[in-house]
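Take a look at this single chain, the form predicted on its own, given in structure tokens.
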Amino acid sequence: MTALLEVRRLGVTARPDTAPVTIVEDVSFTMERGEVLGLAGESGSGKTMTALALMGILPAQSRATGEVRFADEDVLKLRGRALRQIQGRRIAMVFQDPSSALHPMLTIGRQMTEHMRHHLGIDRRDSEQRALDLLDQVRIPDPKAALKAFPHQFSGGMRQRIQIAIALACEPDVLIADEPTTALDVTIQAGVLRLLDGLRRDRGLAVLLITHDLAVLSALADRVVVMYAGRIVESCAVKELATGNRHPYTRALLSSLPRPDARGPALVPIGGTPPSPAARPPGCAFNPRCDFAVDACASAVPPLVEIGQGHHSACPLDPFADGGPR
């Protein structure tokens, strides 16, 4: 089966012509229709920059390399009108902060209908009706009044739902959701996750769900890709995440989750901090924070290798093989 989206050896470099700094390095994954792929890792691991590269909207003074294959084309090579036919139309994105993603001076109706009229070629009446249907689908009370309102008149959870409605307006094939539940209370988080799950089931939508919260991913994702310092360190089916994880960083992320029923400490923080892109240590970037690191870990970047069916890890020590220490 041909993948809907295929990312091959993606790299992102800041200031490539003056003082190059590698942000993302050698990232590869695929997405199928109707699948939720989780992209996890601490802040600064390269998750958002990966997503922006897929959309072709990297910041100025940044450059992407590798391939992003979608609809028989490499998105990274598209320019002008050809790229705009993909952005928002075939691949859409829900940004992390709805307060800054929604224009404060434009009504919700204008922000929802403008790109529909451009991409779908429909008139004002049809675009407004479609906007009403979408707002109702994402459970915004009184959609007619909402179209005339401004972003500041809604709560954070409602703004996030409106963002999702805008992203879905042109019926994309792939939806990138960057931290869609950040700063929302747990009840609203659950509602947003149920909404995304229903959309992928009803529409066959492929969802790239970006988050630092592995608990969120375990509730929704089919597969999980864990990133650290711009590289993939482990990828597996979500059912293997809790009991079959093999990379020390993945295990550390899981151990840092609150566990009121744990026999030992309910919360085990990861010591140290992630390195900045300009100051990554040699070898495995996680080795300064890893309890299992040896001298060899600082000499070479470990490759991502298959350790099981559909399960890849980038740790040559593999300390958790066959269960390993916990």
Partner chain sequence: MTMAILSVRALKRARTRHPIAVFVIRRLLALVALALGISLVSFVLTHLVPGNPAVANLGQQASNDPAAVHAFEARYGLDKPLPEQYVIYVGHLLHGDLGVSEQTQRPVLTDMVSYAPPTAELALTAMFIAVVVGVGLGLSAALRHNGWLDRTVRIFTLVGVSIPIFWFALLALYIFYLRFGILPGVGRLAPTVQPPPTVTGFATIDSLLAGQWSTFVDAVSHLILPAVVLAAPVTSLITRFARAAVLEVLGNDYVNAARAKGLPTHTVLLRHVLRAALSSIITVAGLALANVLTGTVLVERIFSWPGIGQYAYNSAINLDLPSIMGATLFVAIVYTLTNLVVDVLYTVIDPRVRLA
The other form holds:
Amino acid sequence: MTALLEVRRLGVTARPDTAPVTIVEDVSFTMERGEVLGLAGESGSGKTMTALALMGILPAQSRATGEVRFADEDVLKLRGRALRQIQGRRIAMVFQDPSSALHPMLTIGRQMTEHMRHHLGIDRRDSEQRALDLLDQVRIPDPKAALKAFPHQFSGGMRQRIQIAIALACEPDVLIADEPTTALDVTIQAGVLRLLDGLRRDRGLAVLLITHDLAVLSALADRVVVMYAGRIVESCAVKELATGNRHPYTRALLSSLPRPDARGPALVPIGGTPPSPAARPPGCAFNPRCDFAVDACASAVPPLVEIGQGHHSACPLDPFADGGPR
Amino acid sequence: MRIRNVGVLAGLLSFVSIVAACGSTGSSAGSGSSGSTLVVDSKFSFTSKDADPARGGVDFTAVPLFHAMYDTLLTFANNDYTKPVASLASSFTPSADDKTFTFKLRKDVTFSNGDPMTSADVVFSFLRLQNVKDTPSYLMAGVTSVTAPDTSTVVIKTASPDPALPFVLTNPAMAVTNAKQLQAHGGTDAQDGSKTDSATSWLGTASVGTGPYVLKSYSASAQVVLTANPHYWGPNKPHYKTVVYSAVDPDTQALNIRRGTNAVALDIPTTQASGMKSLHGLSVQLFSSPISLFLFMNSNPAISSTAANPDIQNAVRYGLDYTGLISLAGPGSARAAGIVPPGFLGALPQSDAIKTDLAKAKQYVQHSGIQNPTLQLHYQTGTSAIVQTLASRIQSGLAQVGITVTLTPQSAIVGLQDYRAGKDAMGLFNWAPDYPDPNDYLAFIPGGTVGLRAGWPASANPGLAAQAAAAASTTVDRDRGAKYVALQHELNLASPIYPLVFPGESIVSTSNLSGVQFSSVWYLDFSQIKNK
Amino acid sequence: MTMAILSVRALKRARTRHPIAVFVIRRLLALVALALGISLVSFVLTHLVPGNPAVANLGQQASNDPAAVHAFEARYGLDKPLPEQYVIYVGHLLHGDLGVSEQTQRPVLTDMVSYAPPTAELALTAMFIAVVVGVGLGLSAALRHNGWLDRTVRIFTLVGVSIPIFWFALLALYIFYLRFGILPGVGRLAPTVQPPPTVTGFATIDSLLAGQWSTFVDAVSHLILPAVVLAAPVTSLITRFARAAVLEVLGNDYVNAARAKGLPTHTVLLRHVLRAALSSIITVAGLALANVLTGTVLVERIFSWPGIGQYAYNSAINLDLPSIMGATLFVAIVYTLTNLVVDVLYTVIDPRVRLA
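The form predicted in complex with its partner chain is what I want next, because the block you gave corresponds to the form predicted on its own; please supply it.
Everything in the complex follows now, all chains and molecules, and the chain you saw is the first one.
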């Protein structure tokens, strides 16, 4: 069976003609229908750029390489109308910051219906009826009034749910959700996650869940891809994440997070800061911050190798193999 | 299409639409194309005040219009401004004492609406001019009565002998207007005319004269359109059906005339105009303006003891670099040998002008006993570019004889006030003739208008004042001329007012025109212009 | 008492129901007060100028004649004490009487009615060009941030704001009129063209109303050069602001969100990007209109355009006090109304803005 979405050796380069800077490099993964794939990593690791590349909406000065196979097409090669028939219609996206992802001067109704009418060819009344259903589905009180209202009249959580409703309006196959819960408080977070979980079950929606919050991932995702400095450093099933992780960065990321059970070891922030795309260190980009780095780490980029069933890691050292400081 | 391409397209489109608009209208470029229209560019700004001869009158930019729309009792012929000749009046007789003037009117003259002109119209026009008490009303200053013994005779009486009256009558402000029409539109010749006359704004919509052209329309400060007067009485019928008198900035006149046909430009700076002589299809006339530029020093010691010092005054008289000033004033300029312009009765020949003598000037400075004499020179900015240049040259020239001049330029409005109140220690100003007669230059004698502005009352030089009064009331023209020549010789030697230059002016016309001729009274006579 | 309470209630009710209407009415009332204030300031200023209107208006001979000076001063009320002159002026002003121009001998209001439309026609055309070209270029430049077009536009805007308008006008006349003859010279219509009957005072509209097609073409062709010259500096201004505003908008996720919806490019640009940049553009357009009105003084002179700019200039050099006051009031009211329109537009464009 072919995957719903297959990303092959995706790379993103900023200003390729003048001062090229590699932002994303050699990223490959697949998504199946109904699957939730987590994409984890610190800010600046290239998660969002990967998402924009999949959507075909990279900034004007960036260029993508590689392939994004979807519905027998390479999304990266599509232009114009052919691309737009996928954007919003079959792959939709929820943006990170609900305060800036909705147009402040257009009514919710317009923002909910404009792409429905464009893609689905339905008239105003039908699209509004559908928008009402969607708003109801994401639990916006008084959907009728909401259609006439402007974004600033809603709380952050409601705006995020409205965004999700907009993204779902054309019943896409893939939903890319960039930090969909970061701006929300815990109870609303749970609601949004439940909503996504329900959609994946009911509609077979595939969700690319981008987050730096591994707790959210473990709650929802089937598999996890961990990115660092524009590359995948580890990918595995979510149940292996906590116990079977191999890459020092994955471990560092896990230790830096608060655990819901609060019984684990104390939080350990990752020392240093992630390198900027223009000044990535040679070899393994994590080596300057890595507790286990050896000289060889700085000489060549370690390849992502399969180390178990569906488990890949880009660290050849396996520092935890001897049951070390786990 | 990528997002950014559409943006570029939007930008391009907006440009293309403008360029397309440019291209589509190419055919209508150029001015004054048809043979029946004459286009004259002037720097004037026309207001309805300028359409009322009794109020506008004397502005050089408006006189060609008055001259085209209105006739006067007397006029000049063949560019001879020393002898008024018949116009609406077929003859005139001064009394022996030059106090009573009897005019016989032509009987075949009609106004532009067909009404015949009678003596009543003349009386009304002159009395109205006198009583509205506006800018040109001074022309009626010495007149005690204007009467009409019969329909074709007008008698004007003056308080004192006034041999200049016939000259005054040639002024475009002395226009003869249709009394009936004016009265119907608020015009009055009553004594309280300054309060009750209200015809001026209507005169901005119609003319009521006997001239070759009538006012058709004016669009405020942009252009005046005249059309041929169908009832014109004169022998030479107007050549053009329409004359357009356009207000055009001097800088753009030079562009206009090069694309024009049947076109005349009145205000192109002379240096530029003399450069246009080589251009095909244009004819350029350079001439000196009758508007004199003069320098004065205030003889009132209360204003400045330095300026009032006779030795310093003489030092300036001989220290000025006259030759340098003339060349700075540009092509067409003429040295002002005396204060009366060339071509007028009593004008001095160039050879009679005061000559620069630096040694003499330095002696005068030494003799004055004033250490480092310093003078403030006042002049108006914005009136004419050459005034600033001349002021700087006066400054550098007088520095050579040891007199320091500081320049005090002032705006036209502010500058005039102090000058007219006689408060300037030293000034560079101009004088436009009100009528082409030397009597107008009595302003420059001790106690005259300009004399007083220079702190020079009649009591300062009673001899000169008496000599001037004698010249003014002399009745026989030849003697008047001689007396004015003698008077100006004296003034050149003794006056604290120094005539400098009659600045150059230009008239540029397309060379298919003939009869484009400068006049120091009406500037340009549209009715003389014809296609060759 | 009851009346007052009633009206307060009515006001409150109106405020909640028609906030914009109430806002506009309040601002218009304030405008009346402002106009009085402006009239006082300009009255005092013009009378403080150390010049004498009689001297400025009467010639070299008449200003020496006490009778003529007295007649002039009596005619324009200049012989009364200054405070009394002002009270009389305001009294007439409240009846819509701006006095009689010393220059034109017509009521100043009549002058305004004949001089304002040419200026409005010129200024609105210039504003139209400036906004269309400025927004087009600003948008293009922002979308091509740091690309060749952006760099070219930056040079263009720098030249546009620093080029002397006088020089630019003559250069434009030289090239398009004298050299190639594709556009006419100065004036509103060719000298041989009969002006259309005045309805609106706009030569273009009036000629269309009169069905005179060739006159319309002539009027439009005469309008192009002065309007472009007048528009040049403000086009640069608007381009720069539009570029900055669009760049700022492009940094927002809602633009990405619109693109991610698969909407057609023009919908994204017009409905989403430009809409968001519109309040900045309207702010600068309001400023630009002020610049354009200032520019008309020079441009109208060079292009022999019979508008308020020339009228104000001629009034000023002749110390024609009633006309100066009239022109000042006119310009002040235009500025204030522009501000009002801009404020109202803000609320129409951006639902987050509340009228205060």
